[in-house]
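A lone chain, given as structure tokens: the form predicted alone.
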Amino acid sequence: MPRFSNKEVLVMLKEAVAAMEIKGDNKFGIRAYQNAISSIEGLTMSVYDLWENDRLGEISGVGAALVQHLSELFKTGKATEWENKKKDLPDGMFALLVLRGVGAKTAFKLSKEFNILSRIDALEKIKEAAKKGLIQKLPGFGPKSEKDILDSVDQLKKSKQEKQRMLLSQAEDISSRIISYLKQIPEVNEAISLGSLRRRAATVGDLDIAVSSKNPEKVIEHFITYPEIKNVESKGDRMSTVILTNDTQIDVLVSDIDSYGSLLQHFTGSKQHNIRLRQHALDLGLSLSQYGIKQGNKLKKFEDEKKFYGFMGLSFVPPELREGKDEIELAALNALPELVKVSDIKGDLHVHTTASDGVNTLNEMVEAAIELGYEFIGIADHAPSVINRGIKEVEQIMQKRREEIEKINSSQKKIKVLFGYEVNILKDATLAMPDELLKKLDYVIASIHTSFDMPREEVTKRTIAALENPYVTILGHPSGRTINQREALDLDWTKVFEAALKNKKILEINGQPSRLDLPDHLVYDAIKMGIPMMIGSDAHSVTDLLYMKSGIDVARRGWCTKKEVLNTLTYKELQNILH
């Protein structure tokens, strides 16, 4: 059966809700579905994976009935209950639900009026009707609603063709330039990115930036003169929306200094985090907004977020954790984890040099690591090919490399250099280097670099075979994804994690901006099982060593503390773990 994505599940649930609304179903049943939709939208892991591990009940708002329907969907490819709800309704109406401002009743009315029975040509038919001015003639519609529908169809097609969520690193670059520009004027007290960028999500859509100031109008006037702006979409006293020349939308929101913390909180958390926080506030007789916390008719303002959370009896929730797990409950108990920080890192074990595909030499990479204050650096170039060179030649290459590393280690006491290789896990589940050579290394990173489209059972066996090799230390970029380019491997993560735990292996969190792999939701699951992490920059140049920060972002979103990340250990402590 197909492996349904969260997005596909959400579409089905939303269509079921639309059908329920048209048929006048019980409002409590509709609300139950809406609550489930809200929870799934906030998930950072796959609903399908949760089902496979009998964990659907952990999703907030998903009760026994929905668990049953989801289970049927994943087993058979359809949910009978949802299909029955949509029976006798025009199929074309469901294609219209993606349009901005078009709800269930509007979609139903339009589909009936214009005989839109099929999803395939639904958008084309409604666009044609709008162009002919037919929609505005319907009761309850007018020229504006007709134009909105037409604009929405055009925007939808454009977004499908062009709009793609940015890598976190790209979003950060754009945001940093804007914030630097904003701070050129003294009226800007502080400026911080909001939303998924501040939560350090792997990808980011449009950018929101919060500014604190005593003079909002001056800030907005300054912002709209930013050189990279293509178009100013709107301009108010405290907010402006612009489109940059690279087509990124930027919203700047300006707050008074005394309510800045409230604004930050309101626009940083995921939808699910904010729902749970609002419920916590309601339980205390409070209501929340971007302006502060209301108790009765009195509004309490907060200049920083710590005081905002503290007013509700909660410890400060780091932005990376504001995803709607159990962070609110733990904050109430002052039991949130102390997340790993860049300053905790003592070294990097995934570094490439000119010996494979890197652009800097061994000495240059070592010197850069010393500049970062590292105690150790692990050189893990791609292993030379035994097939092309033969074992004897590869042995000679390894011996020469070992001598170079020992020379560096004996010539100074600032840093220790470790000798490893990144070795390919081949399609036939063997490693690209024989054990007799692997055992000569300080450590081994095993990674998949080819044949990504193997069936689930085969690619899982392939990965587990590497984890069972006694000379493999770390599973490199475990999911194999490249963001916006290649989907993750279709692995049975429960089996992979069990194999890693049984064989005492380490999983990498790869900091390459296009990888960020292991993904954060899998990091969260892995550390719950007690599997240790190693954050690697996968550096191919001296500047790439700074990708360690990107890996830290993922680790923090996965709830990693210092103890779960092995390269927070000293070199002496690490020696006891590496073979």
The other form holds:
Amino acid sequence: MPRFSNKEVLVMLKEAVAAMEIKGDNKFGIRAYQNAISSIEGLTMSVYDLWENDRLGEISGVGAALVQHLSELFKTGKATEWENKKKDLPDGMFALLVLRGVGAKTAFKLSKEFNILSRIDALEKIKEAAKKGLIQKLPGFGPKSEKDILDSVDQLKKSKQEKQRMLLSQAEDISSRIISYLKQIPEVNEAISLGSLRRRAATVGDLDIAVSSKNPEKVIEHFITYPEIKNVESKGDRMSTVILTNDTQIDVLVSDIDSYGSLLQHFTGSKQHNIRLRQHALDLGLSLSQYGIKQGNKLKKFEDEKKFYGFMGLSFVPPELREGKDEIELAALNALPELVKVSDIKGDLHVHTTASDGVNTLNEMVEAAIELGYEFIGIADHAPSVINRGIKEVEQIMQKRREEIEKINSSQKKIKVLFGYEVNILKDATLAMPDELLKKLDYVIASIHTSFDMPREEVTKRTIAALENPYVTILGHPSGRTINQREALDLDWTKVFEAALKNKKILEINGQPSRLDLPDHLVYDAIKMGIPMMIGSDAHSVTDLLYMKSGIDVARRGWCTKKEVLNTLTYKELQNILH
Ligand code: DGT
Ligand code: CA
Ligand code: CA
Ligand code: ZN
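The form predicted together with 2'-deoxyguanosine-5'-triphosphate is what I need now, so please give it after the form predicted alone.
Everything in the complex follows now, all chains and molecules, and the chain you saw is the first one.
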């Protein structure tokens, strides 16, 4: 069975709801499905994973019946109940639900009117009808709704055509497999990834791999026999481009050992950085290439990059900074920032456990944090729902949790455990937990997990309201994006940053590979204004704690030094800042 993604599950649930609406099903039945949808939309874990761990029942809003449907879906590939609901309705209508402004009733009406029976040509047919101006003639429709439908079809097409960029983490997996393959032959001296991967960009288009060798031809011959290759696009003495079976493009570049440094510099980019560097070289009467630096007719070769930069009077520019800002001017003054690094991190403040949607217990997460050498670990489970359980019960849960944490803190000296929650910023801009409970915590991460699609002004106000709450410490994954899946919230960042500064709040750099949020260019802007960052792994398991490294990548691309990052502080220093 395929592993269904949350997104796929959501599409199926939404189609079932649409069918129920058309058939005029019972309101409570529909409500149950809608609750499940909004709760799955806010989940940070995969529903499929939860099923594998027999924990579907723990998703709030997902009752016994839905647990059974989901289990059937994951086991057999289909959920009979949902299929039955859609029986007797034209299949084509469900393909229309993805269009902006098209709900169940509209989709049904359009599919009847234009005889759209199958999913396959549904969008083509509706586009045709819109182009002919037939939609605006229907009762209840007008020129505006017709244009919306047309635009929305075009947008969908475009986003499907655009080749998706890989997540940095995926690119890294592929590149490390290729590099270990390359290193199987003794002719490979060194091999590393260049381009956007080396610059640690959040997404990567193609992979660029550099090799140093005394025998470049042998390296190329070896490379093109890599088993995952679908097609060899080009093959030269020192260069080859291939496409893998998963459609990833790989450029391999081989150089002699004595000019490897120049090759690294040249193909690490970015293009903008290289353009500026070339200008800097020209000003010195030099010209640059992947083979070295030319002064008149004389070519000087460089074994390593540091010497390459040094020859032009520049200090080494870390790859994360090579984006064409003012890194070259600063390198000339030896004034580049000393970027934060993994070993500066003294703890993690965004960690989930089995108390919410994590897969490891409090004790397991604490043990793992000790292994990592952390001084502190902040447990920030999703806060228990006050609406479902009532204040009294939530208070008891918190009391019990506090005792568990105290017990760990008093029984050993290696690590301090902090008690926080990740609290939802609701659609109406209030927090999902009242102040009287928030103030009992060591700190609070406030995050948006639902209703992402809000107009700019409204979602900005919603975010600022959270920043103005005196008990909120950190704004979690502030942009709300998930890469390749969900756009960032349409926030007015200047206003958000001003509010963070004024209220002395901290912004998270969330290290989950598909979030990487705050995005790097916004980190750069925020720290310029003096707003501190907290790098959180958002771990939902022991191994996820390593997402700290991905967060560090983002921080470095945002020019963060140690002093801008909260969790480089010692536990003592941190205590003064938290509640
Ligand atoms: P990507 O692949 O879209 O994620 O971004 P990059 O930065 O890896 O871009 P890519 O793969 O086109 O090129 C790698 C680096 O090589 C790029 O940052 C600049 C450098 N470079 C230098 N000369 C050339 C050239 O002639 N063609 C290309 N494509 N890149 C060059
Ligand atoms: Ca590339
Ligand atoms: Ca390339
Ligand atoms: Zn979250």
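The structure presented is a predicted model; accordingly, all values stated were derived computationally and were not measured. Positions refer to the first chain, counted from 1. The term rigid core refers to the maximal set of C-alpha atoms that superpose within 1.5 Å between the two forms.
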* Asked: Any chance the CA of G63 moves 2 angstroms or more between the two forms, core superposed?
  -> yes
